[in-house]
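Next comes just one chain, in structure tokens: the form predicted alone.
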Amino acid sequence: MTAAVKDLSQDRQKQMISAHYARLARAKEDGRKVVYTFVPGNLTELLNNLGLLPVLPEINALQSGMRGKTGDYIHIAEKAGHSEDVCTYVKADIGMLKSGNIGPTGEPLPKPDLLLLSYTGCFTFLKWFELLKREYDCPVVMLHVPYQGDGRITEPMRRYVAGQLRDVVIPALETLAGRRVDYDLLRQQLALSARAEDDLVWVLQSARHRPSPIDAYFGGVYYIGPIFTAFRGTTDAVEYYQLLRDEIRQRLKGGLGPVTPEGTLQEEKYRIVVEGPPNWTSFREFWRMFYGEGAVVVASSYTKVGGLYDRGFRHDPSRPLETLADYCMGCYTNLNLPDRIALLEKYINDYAADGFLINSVKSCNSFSAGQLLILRELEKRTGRSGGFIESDLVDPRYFSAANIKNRLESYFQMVEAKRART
């Protein structure tokens, strides 16, 4: 396979991520404390404020999937007694730690000094950290995040989460770090977060143009990397998103389509909205099935798992704990089904999509539950063609390239036929 074509922002992002893993590899010798936590509802600004290094198990699992490691890791976990139906992120993570806990840069990851469990709509997180506590024998701090059952964040919900931050989470983090939170610094960090969030939203909304200068699903997973992981609230993130925004601005001026691993897409034939996470074990092959047909994903739900910034949320420095609470409650996996349907309907209309696709992930109940209802409801509301494909996050046994390719080709033929009739 030839080397993938990359733009400057993608190289910059890779350098940032690699530098973070290098810091993790040196953490113990540098005297740094390490906190394992999750992407949805993560408290990166607080961790950075106290000099703590975050590790995100989902990112480790997807990185392992892209490097072709997760088949063996999952086998190790299943041999140890974990069911085939368990989230494959969990099994990949368990298998990785039992294989030396080697990170994506080839260096071992440090053991956690604390497990920070932020429950944001995914029940699996609770069991995942229960398993990690057994493996690492370290303390767990839980931040319970109320589910948006009624589709809105109420003031009692906000007070409840902010109170946990003040009375439970922050004291535990301060004890671990051996110092107090610097609230003046935290306000500065939250202001930096808001600046980066502004630029990310501008980039994602550039897909409203024809042709779209970005792919908001496959390309989007690179765009969200810094802000969803270790860099939100840093000048590195601000500079990255400024660079990305400048690149996309130039692509708009030139009337260029998105960058793919094989270069700039020459013709945009189909504009698609996608629901569900991508497959990581065959990521490039999966992407090629889309751009090979001239299909561009103009909006996706997956790029909202770490924050729904395009619905208007920004971290607010004037109310640090309350804004962190709102962020935790506002992630995509914490939305109810009607809200998810309404969001996808808005994307289909706002981005003038020809249709929408659902990638139903076998082992991810947070996404796959209700997806057939989403399919039927979106077809009824929008009149656009819906498609349904199935794969998995990081289990290569559940990625059937031939089956997915056939379904996609049939789907695009259906879109073409419907287009011809209108």
Second form
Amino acid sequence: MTAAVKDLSQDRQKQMISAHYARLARAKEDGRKVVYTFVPGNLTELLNNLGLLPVLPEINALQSGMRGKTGDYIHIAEKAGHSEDVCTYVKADIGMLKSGNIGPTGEPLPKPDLLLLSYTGCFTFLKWFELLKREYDCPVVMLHVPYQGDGRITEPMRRYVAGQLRDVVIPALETLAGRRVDYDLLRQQLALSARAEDDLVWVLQSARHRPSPIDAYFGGVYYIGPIFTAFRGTTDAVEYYQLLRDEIRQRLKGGLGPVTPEGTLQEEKYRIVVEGPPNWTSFREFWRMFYGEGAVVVASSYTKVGGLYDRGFRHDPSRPLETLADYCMGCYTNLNLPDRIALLEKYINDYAADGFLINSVKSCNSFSAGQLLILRELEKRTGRSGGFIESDLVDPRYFSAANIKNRLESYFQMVEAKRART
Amino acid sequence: MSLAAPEAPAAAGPLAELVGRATRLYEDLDLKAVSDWKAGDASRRAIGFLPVYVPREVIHAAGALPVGIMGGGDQIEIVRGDSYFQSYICHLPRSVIELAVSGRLNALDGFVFPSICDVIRNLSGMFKVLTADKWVHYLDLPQNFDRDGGGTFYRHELATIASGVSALTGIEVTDERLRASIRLYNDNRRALAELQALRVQSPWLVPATEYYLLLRASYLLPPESHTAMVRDYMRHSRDARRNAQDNIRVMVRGAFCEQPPLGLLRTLERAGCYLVDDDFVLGARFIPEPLPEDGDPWQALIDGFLYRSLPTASKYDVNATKEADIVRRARDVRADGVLLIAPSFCDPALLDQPMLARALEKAGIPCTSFKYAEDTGQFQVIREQAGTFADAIKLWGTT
Ligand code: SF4
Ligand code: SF4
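Right, and the form predicted together with the partner chain of this protein, after the form predicted alone?
Following is the full complex, with the preceding chain placed first.
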């Protein structure tokens, strides 16, 4: 490894995020309204258009996880009557709320003025906001996003979502904001979204090179940050992705591997595709188990939960509501199981992966139910080695480092052995 | 594996015979009843559906038999199903997969998976992979309860089901056929409502296990046969001269999907609880009141779902009335207490529990909660918990 270098893009992202939290901290005194909503199917352009500030509870949960707070938060939620069995993102959020709702900057997050419930790809979102509604006593606006049960977005599905945006979501947001959506501005925002999306896809696809200049899972969670959260459709996001693209271009030119917390990876030994979210409570340790073995994740499904752009979708300024509808319905967890399998198979082939690995998280039925069939099918279809590990997103009780490390080591040995045979 | 006779064994005669028939249907995991029905005419088709609710009228109007798939309960050994699901996923999908891969669902020509939770949703995709030769449809029930929004979308969903089933049967779903099916199911609704009323009025006449078996029978029998069965049951049960016991009256919530085993219901009764209301086999009575039998039959189904279906965890609680709903219902059925039960690892049921428990506590209605799985075999702890609950209510009227 070479020494760790802080990339300019990372600094830029940090600034963007702290500015956002600063705006949130000042929201009440600045008279700005706050909308809680979820990452998959988020409507950032609309919220920004109306000057509303988004808070994403999943991001709070994952950041709390990275800061080692979620063990206590989950305990608080369980003491308040929540089952051990249910999604820990919800419990981490409830526990955080009951502990003063302190955000990552150490300041309390503002209460929501509205809960925007777009339940793309997950039914637990629905329960989550039912619970929050009882805590905050503010309105909930539901955007029902149909699932791609038959593997496609049909015209009635599109009309349904666009119709809800027009008739339910936008009027509610306009009432809250005290002003109307500026459609000219919205078109400009959507054009900016598309530009950033182009660059993000370019970055993700750079992993086709050997060695890959990026890690598309651990590094990937940093790359998707701005576009999945509060910044899609802003010039900030466009500039961030240009910066990132330039940096990756340089790495490609130099034939460099990905950046890790301990510097540039010197030797790419294994190219892996990963399905499933990472663990946040031991994120660094988990990452080290990969780069320590020379394993690079060349593609992942998790980095598509807030938008699946590498299959060609771009926000289209010429049809604002329809394009937002298509975006919502196109997020990864809204794909049916055969499509998820097909996508992962394509990644394994397109990125010339040596194998694939599933990190199955206890919390998330949306991801996890069916993953063992995904494993079988992918092994059958690609002939490449599949691995299966289990952990959780933010519940430290379910991250057994020794166990996972063992499994990963034997998995990499298996990949090695298979390679030797072929 | 066979079942012991239900608690409060029916006296010999027609009641025992009827309960015996319902029990055999419950045990019919190979769907022999469906194969027999299909054998009556080579053109007959049967469509399986998962919990909670599907509009059976549409399937029926397309000439097929809707068949409810409620898992394997405690009646099958899971041999392969476990290798499809991690330990932290509820039990129902593994027994459903077991049924499928062991060929027990072969009598079915297609499957409908309603939107209820991420597990059932993903299971629909698993069926698309594992039973690629069959018609598999995911039914997205609207979470927008507006006629123009969710209603219009739902109309397309209904049409998709109609054309999917019609493609198998060759029978087009005309308005006339759909109205006729609605009439049959309305009759069934009336019969089930009468049964429910009898249970509220005289719970000793309708033991929980028998009520449950009757509900399950509705998932295998053509509607008119089931309606006749329910009516016969009420008649025979009234004639059976069963005596009231000193039991408390309880309402059960949380069992809308994965079902508790019969032994658990029996345990609750033995612990001194009459079950006067519950959400078992919820799809059989999800729209409890009859739908309009004239006019646009599609609209009747749409409005039925949007405005007249029961509250449950898988439906978005648009006006946040679930607390008021459960309290009102508990009072309507004169429940002394409520059992909030839930399958292990069931996000919808378990995430609802704290909200429901708080509402009941606030209203002064005693409640207690526990988890189960469809194959739970040990009831000692549940028996003690339910017994203590019943005793406390009997002694002090509260817990
Ligand atoms: S179940 Fe999964 S997608 Fe849903 S809230 Fe939990 S972690 Fe997120
Ligand atoms: S028991 Fe609960 S989690 Fe399991 S399939 Fe049914 S609703 Fe879903």
